[in-house]
Amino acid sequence: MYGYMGKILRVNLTSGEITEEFPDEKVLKDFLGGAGLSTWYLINETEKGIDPLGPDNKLIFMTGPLTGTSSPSTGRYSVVCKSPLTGGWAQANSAGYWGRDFKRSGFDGVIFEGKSPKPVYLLTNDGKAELVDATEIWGKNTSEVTKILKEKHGKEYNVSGIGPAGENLVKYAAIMNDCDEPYYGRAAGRCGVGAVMGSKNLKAIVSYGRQKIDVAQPDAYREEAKQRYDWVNQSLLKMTLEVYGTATMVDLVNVKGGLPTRNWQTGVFEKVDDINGTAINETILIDRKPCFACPIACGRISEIKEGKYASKGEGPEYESIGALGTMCGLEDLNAITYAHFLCNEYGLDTISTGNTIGFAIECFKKGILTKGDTDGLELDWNDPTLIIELLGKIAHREGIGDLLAEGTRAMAKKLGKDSEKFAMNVKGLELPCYDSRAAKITGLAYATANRGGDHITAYIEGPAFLAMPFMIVDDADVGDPLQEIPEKTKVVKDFEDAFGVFDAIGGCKFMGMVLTAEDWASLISKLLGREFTVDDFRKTGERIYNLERAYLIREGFSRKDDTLPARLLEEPLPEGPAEGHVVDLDPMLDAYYEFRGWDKDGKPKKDKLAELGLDWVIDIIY
């Protein structure tokens, strides 16, 4: 089939049996691949209420039809399962080169089920797959695992796997890929997918292949892909991200008063010039790193040449600077960078990790945690030694790290004393580094994101904080970011639908800033050899989004979960351009539900499900 390898692996880790299958044409047409197709498998093959860390959970790796092809920035893969952090739908997405290498090894995806009686890894090459004993690499960091497996199988192989955090079932453990020089690591970071991998005694997937991805109209596809490359190369996005990477956002968000600082107590970081993109370029940057087929190269390779943090690796990205830096009051760029490197090595999601540490510090400052709880540690802001020590404790669940490994929602539930008011998560997933009090519509996007508090489900931060247009939707105007404007909430729906398609096809969402739905619909048509219109693009995204929502509804989620931490709803920002502001969520949520065709409790209506060809879902959630 054009765009697909035509084989999905099913690996029963309990028995060791490996089989091959592929969905029918209608399922592919409806969900394409990636997160869309994975969610179809997840909701059909798992029962309500299963233990996310039990053998009944499915761990699904899936590429998209564009993954590994010549279109710009199409090297991504998705991982989908039930989240141990939220108890709901989990999806993590990563770029680099592993998605391409896995697909070219002969497979579109792999469904892991059960639990291996001993540590194993999956080896794929030339249409073949086998489970291999992983005892010798269990307990090792991600770069060491990658080095060992490349020495064993060949330097051309690529590795996606977990570090100690995943093995120790840290609820926000990541899956890391490309963890060797010159790339140093990309993360399928969110929702605790690494913990699910660890719960199955699965250490890694090791892949290499040169199998061809067939394209229906190869000449036309190649010509259009080159044209899209040229457009991206001439864009402001390229000019900005190539020079400063995602760290360009540090100044732009801080100047709006929306850079979360000291666990979101303010939105202005006074030492921003010490940790921004310019500081990175002037002190530690040694190279720029592209992912597969990427014309932008927003990734950074950094080196701390001397001192106790001397090291070399990938990053830091904007989210890591915020989570491990400003959220913890940390002013030392070298320490932030080293902490980012360590998160990659341990396999930790930097966003959840930084939020959790910041939350713990505030709890200590308020007397909710004491030295008796913290192994005698004095938790305070701007303490790099503390941050570094806590990372190791979290990854190995040692001492206070065992509590922090559960995430902010579980911590607040255990600690009580009103700590849930400043536990900064939605549905259990810690929030990224944009304070919604400084751009109200981002609060709606956090509240309605299916995987929990997340910035790239809708990616509304671009137009909200930067007035930066996104070409993927026809109208990206969010109005005054300091106002709650119900009629503008359709923008969130449109972005969620559009970017859901990117997670299904294997594309980078940055491309949605430069290229239109028409551009992508045309590429998809020429790849697959069938008509795929702009309406198909939008309807497919909406169908996928509603299926994800159906999974949440089945697991007991409702409007009560589409909310924000009390700090954002009740505590005004104390300074900056958004001083005095909180988020009034309910009017926006009501309007958003109307645009979605959901009822007042956030459940997709039967006629909406029927319209999207999801009639079979009605019996699941009604």
The other form holds:
Protein chains: 2
Amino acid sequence: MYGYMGKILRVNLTSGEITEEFPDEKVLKDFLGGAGLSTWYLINETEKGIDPLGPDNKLIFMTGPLTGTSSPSTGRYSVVCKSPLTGGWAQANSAGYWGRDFKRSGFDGVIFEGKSPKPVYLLTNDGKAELVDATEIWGKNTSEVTKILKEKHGKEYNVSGIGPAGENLVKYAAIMNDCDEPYYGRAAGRCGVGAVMGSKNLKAIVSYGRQKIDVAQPDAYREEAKQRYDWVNQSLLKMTLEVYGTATMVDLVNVKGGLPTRNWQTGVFEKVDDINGTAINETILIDRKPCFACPIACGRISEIKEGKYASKGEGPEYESIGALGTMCGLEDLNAITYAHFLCNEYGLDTISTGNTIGFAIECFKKGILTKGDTDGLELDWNDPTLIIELLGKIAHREGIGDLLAEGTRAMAKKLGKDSEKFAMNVKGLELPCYDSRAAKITGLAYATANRGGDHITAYIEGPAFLAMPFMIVDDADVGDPLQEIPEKTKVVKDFEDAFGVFDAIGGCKFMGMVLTAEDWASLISKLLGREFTVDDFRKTGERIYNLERAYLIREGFSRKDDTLPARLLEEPLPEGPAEGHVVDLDPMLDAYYEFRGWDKDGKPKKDKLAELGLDWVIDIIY
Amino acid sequence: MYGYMGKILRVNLTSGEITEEFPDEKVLKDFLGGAGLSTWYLINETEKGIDPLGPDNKLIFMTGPLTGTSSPSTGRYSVVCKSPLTGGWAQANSAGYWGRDFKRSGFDGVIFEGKSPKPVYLLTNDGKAELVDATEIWGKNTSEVTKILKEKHGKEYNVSGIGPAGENLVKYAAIMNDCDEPYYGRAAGRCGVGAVMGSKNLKAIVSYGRQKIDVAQPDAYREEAKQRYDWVNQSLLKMTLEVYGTATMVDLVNVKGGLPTRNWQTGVFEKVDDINGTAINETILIDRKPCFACPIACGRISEIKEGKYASKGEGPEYESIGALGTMCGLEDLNAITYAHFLCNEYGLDTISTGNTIGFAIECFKKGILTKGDTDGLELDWNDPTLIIELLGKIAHREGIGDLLAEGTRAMAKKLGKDSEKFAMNVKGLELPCYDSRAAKITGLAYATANRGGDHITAYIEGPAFLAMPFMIVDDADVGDPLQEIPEKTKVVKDFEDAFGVFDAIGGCKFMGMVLTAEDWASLISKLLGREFTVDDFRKTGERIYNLERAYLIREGFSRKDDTLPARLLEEPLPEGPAEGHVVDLDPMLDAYYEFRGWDKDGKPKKDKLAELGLDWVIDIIY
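Other form of same protein, the form predicted in complex with a further copy of the same chain, not the form predicted on its own:
What follows is the entire complex, opening with the chain shown before.
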């Protein structure tokens, strides 16, 4: 079957039984693979209201049809389940090389059910799969686990799995892959997918394979993929991202006054020159690493050569610099980088981790948390020792770490005293490092993203903050960033839909800057051997987006949840280019719902669902 | 008067009389300054059908209201006259520092009339202006002229003027400024404005001044200009253009198969790695220089340390690498760079020069030119010695250089034998280095640009070839570059209008990538002390564009001139991503005229002229 291995594993962890299956053609056509196909399984196979950390939740790893093929930056896999952090739809995805390795081991994806009675890992190779006892590696950090498993099975094997944070059910634990040399870790970071993995006593998936991915028009596909690769390889995107990494954004966001600082109390970080891409290049960078089939190489390999942070690893990425750095007021690049390495080792989502620590510091400074709560720790801004100590406590749920491991929404609920006003999450998912008060439309994107407060569902931050081009939509212009412009909210919808396709095919969203929907539709057609038009591209994205939304609706989400923390809605930014600004969300939300064909409560209308071939979803949410 | 010095010089070169005047408020409001205001003078003060190189032509230097103020990259001045190369509207503009220096000497612009009986230059300082004998510097290269004049008047003075090419009436001679250390020359390159200057026996304008430009809201303007400067300073634009210069584009265009090679016989240059931005950085680059008030610093200072090309100067710029390099099949970066330096010294437009030489080589190889015509020279691709010899012959109109000095259109007319099919010009102006067969909409922009075959009238190459963002228009998306899409031609109109404003205010078009029409409208308002809205921005641009078009119509241009060389319309590209493609111009032209409110022959309709406040133009073209 072109583009697919044609086999999805179903692993019942309770019984240890492993079976193989594959969805029918219509389902594949509608949802392609990756997060799209996984969500189809999730909504069809799980009941409303299940405990995300109980055996009824399913944990689905899924590659896309392009994963592992020669198109640029198509090494990604998605993980989908019910989120323990949000109670809604969880999706996280990652590149590196594991997605390719897993797919080439003979499978498109794997659905984990139940809970193993003891720690296990899944081993896949050459069309075979088995569960293996993981008792000896339980409790270990991600790089050590990877080393041990490679020593055992061979260095050609690759590992995706969890660290202590996932085992200890930290609500924002990540799943990590490619954790040893030379890549040092890529993260499927968000929504607590690592905690769900931990709740199932599943430590890792270890995969290797050389099975071939059949392509309908192999020569034409190879040639076109090569040409598109060359286009990206000769692009402004590459010229900046390869040189500076995602840290490119540090200056760009700060200059717009939207770099969240000290738990979002301001958007201007005074020591930005100490922690930006140039600072990384001049002090700690030792290599630049691409993911599979990627011409860009935005991945950083850094080394702190001496002192108490002496270490080597992946990063720091922009979001980690923001979350672990500016959000916590931390000015020391070495400390930020070391904290990032620790998150990789423990398997922690850096965005949620940094936000949670920043929130805790502000609570402490306001007297909402006291030394009695914090194991005697004094919580303050710009304290590297504190950050590093807290990371260990969170990952192992020790002392105050047990509270922080719950994330900002649960903490605020417990602590009260209006602390939810500055608990920086949407739907329970902590916000990334762009302050919406400095680019209003990003607030809409946070409010509506299906997985919660997220920036890459619609990477609207690109045009809104960074004047970045995006060829993947017909019109990426969002107008004056400091205005709420209802008619521009269609751009958010268009981005969400387009990037939904990327998450379904195994693609990287950075490619949406250089390549068009025409480019991708043509590649998909040549791979699958059926006509896949630009209209199919747009409609498939919209279908997937509405299915994810339907999952949220089923779980009780509605307009009331499509909102922002009070800090963004009510507290004006105190300084910088966006001084005095807050986000006026409702007019944008109204217009966006209209563009989406949703009712005023944010529920997809029946005719919209029917138009997208989602008639069967009507019964689920009406 | 806010934003203006309030004085325009009128210099009658025949009589030597110098007077001062200033247009009334309505004219300023409608055309702002720079090329816009200059065109108002040109169409009102010259008769139809005059000889561009005769005394009846007027040569107008004009700054814009923003020139010399603190907004980012606002150091530009425009030169407008009737073009000896096209017979139509000539405009060339340049930055560096001379525009600021001239304006601060007390004047917004200068209109030269008649012809001096002997070589002269104009000296301006502190509100005073005088004509000075230039006999001793006549015949000298631009850097030497600059040195001599600075030694004479003081190093604080700055010079804009011509080299031997302008004196010898080379039809594509440039006007050069800032020609000595540390900037080594910026060019008002196109349309043969240097020949018009030479025809008037005018060698240079030498200026210095410390007069203040009054700003209506000085604090608000300074603060906002600073913020916009910071935004550009922290942008992807800067990150690429500062590092690689405009040579950034070499790889980006080549990979799309649109880098004109060997007189546009193909769009793929095999030795691109030898001549791109990285090659420059690794071999000859010694400094990066910004123009006045510019955060980017795309200017290159290069030095060839040894060998026969040992020299130091500005460049090479992308267009020069293409015209003098790939168009002539030249692979040697040192030779290309040295040829660029020579063009700066002689005062030659590199784009027209390279195209003309490439055309001559192809004619020779086809037997249309023979050794009998070429002073015995064998013309062939990739011959650095030949290129350098021809540059000297062109600038001094020696031997075969006298023919080449006429440009490709006149040469083809003289040589016949269907050579006009590969004489790569539109309306007589040689084409820049983007092959429209690889991005169709750029062909429309070449065909419609008022000054002839030009890329920065509508810098549509940015979105069409390079996936560059442009914030200055509402929608910069041009769709699939390999399709002719009539509805996307509105983007060309929008760019032409927006950039018409930049040429009127003294701005650099690169700023259109990062800053919006809102940003510029707000700066203009604060400078001028009157409300200047986004709608004013768009309407002013459209008004200026239609006035320029009216000039062309008056001089006999029509739809028949809005075309492309047969090579682009009929000869498919032989290789690369755009293999097999030609440009189907008419459907795009029809749609574009519609968007413009022009009739099917490309003439602005009366109601469009009336709508733009150009009622007075109706009598001129109807």
